[in-house]
Amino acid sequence: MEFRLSETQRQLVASVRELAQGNFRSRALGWMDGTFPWENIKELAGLGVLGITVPEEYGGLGLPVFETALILEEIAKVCYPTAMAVLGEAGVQTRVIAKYAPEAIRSRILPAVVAGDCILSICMTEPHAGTDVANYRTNAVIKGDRVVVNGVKTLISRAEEAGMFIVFTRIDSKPGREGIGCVLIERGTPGLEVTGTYHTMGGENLHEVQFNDVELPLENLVIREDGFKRLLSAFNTQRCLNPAISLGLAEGAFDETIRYVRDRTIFKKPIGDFQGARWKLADMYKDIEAARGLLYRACWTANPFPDPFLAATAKIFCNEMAIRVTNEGVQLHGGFGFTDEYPVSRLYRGARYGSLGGGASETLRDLIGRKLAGEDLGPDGIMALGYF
């Protein structure tokens, strides 16, 4: 079993970590107002990092999973509104278009994407129903070679600078997961509106979007039968991306605490030096490390899609480990903790976001419950199941 990144790998972390620490960590505290990261987003375009899971065909990279992961983990290490920003470009969005789109939609909006210049925007929640796609009503009706869409989808990500929106629809009004489909709807369609915002704790404005007889040619119905089941296996990789920014906001929350403890003197020590501190360094060290190795392995995994089982116990976990560690860090830098100008304070709050989206923890919590009570166990028992 080898541990290590490749070269390759290292080199690609460097640069992020470069550009990341270089520059977007002294930029942070100016997008927490809800302002999106342009100037970031352009200097990650220019690495190339924006796609890292663009195909090459395309002007991208074409990486699998466990790369991107890195790439997020390290700008969330420092900004957790550009990590956001990045995950728009590089998660489920990207996929859909790259395995879905006709090829007119790819060639013009992928090349774009990597270049910075295309924002993409996913619409999953509505005001009544979020986990709860089964009963979705914004409805795609197919009107010849026309689909006319209605409805309302609400606390959607950088929907103001979005220049193409993927949307999850029901279509011609069939109930249930099996009526569930995707649609592509550019910006500046008619009776598409971007409305109410919601400023965030993490620093991101989210929006809702409204589809009023919005009409699309045919081909921009991109998934038309097994949404459902096609939307599940995307979201597999969003369930390693997702606790990526996790792992990386603990990480960096770790870090400044580091230096905090170093620094800060109390009774005339260093806060380094008590116990207590000590203590609380190395359970934050610990979480840190042992939620790196669960996400690693689920990532590991990805065939193109992680195992579902490891993935969702991988972002259970980096979630909840993030709210803990960042917690701890605040704690440890005392009241300059609570002040927006030390970082902690906000990696503090991005990091309470990691278990609202992409799946809630308890939603994960029951499907890894399911599948273990049901699942065979074999003359192994449970831990056979061939992970490993």
Ligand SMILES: Cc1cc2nc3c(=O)[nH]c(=O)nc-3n(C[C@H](O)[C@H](O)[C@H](O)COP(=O)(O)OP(=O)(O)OC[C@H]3O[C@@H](n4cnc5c(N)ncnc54)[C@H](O)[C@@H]3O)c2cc1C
The other form holds:
Amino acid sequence: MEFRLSETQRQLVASVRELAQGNFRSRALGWMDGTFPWENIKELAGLGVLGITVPEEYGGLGLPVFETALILEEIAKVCYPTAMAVLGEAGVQTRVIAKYAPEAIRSRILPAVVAGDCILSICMTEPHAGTDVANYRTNAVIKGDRVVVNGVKTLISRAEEAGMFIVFTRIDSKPGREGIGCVLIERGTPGLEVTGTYHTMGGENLHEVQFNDVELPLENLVIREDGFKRLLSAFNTQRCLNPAISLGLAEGAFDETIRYVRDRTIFKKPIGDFQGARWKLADMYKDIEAARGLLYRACWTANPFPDPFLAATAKIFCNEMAIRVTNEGVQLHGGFGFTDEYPVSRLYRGARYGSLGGGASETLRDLIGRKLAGEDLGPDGIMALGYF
Ligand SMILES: Cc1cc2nc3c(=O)[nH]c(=O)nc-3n(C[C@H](O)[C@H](O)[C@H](O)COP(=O)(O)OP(=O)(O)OC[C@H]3O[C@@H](n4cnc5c(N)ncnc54)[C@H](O)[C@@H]3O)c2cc1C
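To complete the pair, please output the form predicted together with the named molecule; the form predicted alone was given just before.
Full complex below, order starting with the chain above.
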């Protein structure tokens, strides 16, 4: 077994780390009010890494899940909103466009993603259908060579900035999971409106998006059949990328905490000299190392999609580990850890997201538990759950 990154992977990580630990670190607090981190996005585009999952013929790097996870981990060490913005460009949405969109859309949108000129937004969640996707009410009706979309999506990232919306929807009112497909809607299409904003504890804003008689050419209906299965296949990838952000947040909090306990003196000695503090550091370190091993192994199975059970296991562990580690980081910073003066408070808030999106921990435990209990989950296990 080989536990080292390749030379190419090390170079990729080093270039992103230099940018993140320099510019991103110093700007990080500025994005906490919901401002989109355009400056960082442009600098990442300059490095060429924004198109990390975009196929090479469209100007991207065409790299697999593992390299994408490595980049997200580096960025999340210092800036959760930027990591989330990059997840938007490197996650499910890019894959949907690269694999299913007509050539005219692919050749226009993907190079713009690589250049940091086109932000993508994925619209799945509805006010009454988050985990329970089979309950979608958004509907796309086919009318000759056109398709007309009506519905509401909520908790949507990047809706204010997006040039393209990847919208999962019911097709022709067909019920259940089988009725789910996907349409592409460009910003500026009549009937598409961003109607509400939620500011989150992680810093970024989420939005409500409405579709009122949005009329599109039929070719924008990019997934007509097996939409749910394709969504979940892509989501197995997301289940390696979301935890990469959790891992980075925990590592960032750990680094900050190590610095702090060495510098801060109480009772005439550094905090790190107290056994109670050292035990906390040891547990944080142990947690991070275990999480990294699980996540990298899950990423390593991706061809192109990772093993669903390893990805689910890695996601649960990394998400919950990040909450524990960032929490202990705040604790060891004392009252200053609760202020904006120290990055650890931002990292702690960001860590709370992981287990909510991309498959809640409870649903993923269901998936793993059913397999362990001997249930036949089908050839790939992907369709075992009626939700994600
Ligand atoms: C920062 C952030 C960014 C987001 N970005 C996007 C985006 O860009 N696009 C988008 O479409 N959505 C986005 N979402 C929404 C996200 O995908 C949903 O919040 C998620 O799918 C869960 O849906 P819900 O919030 O409706 O929770 P619900 O489905 O109502 O679930 C609530 C809770 O119930 C529990 N639960 C659910 N199912 C089960 C079960 N089977 N067994 C036991 N317990 C269960 C879990 O604890 C779960 O967290 C984002 C959310 C956040 C926080």
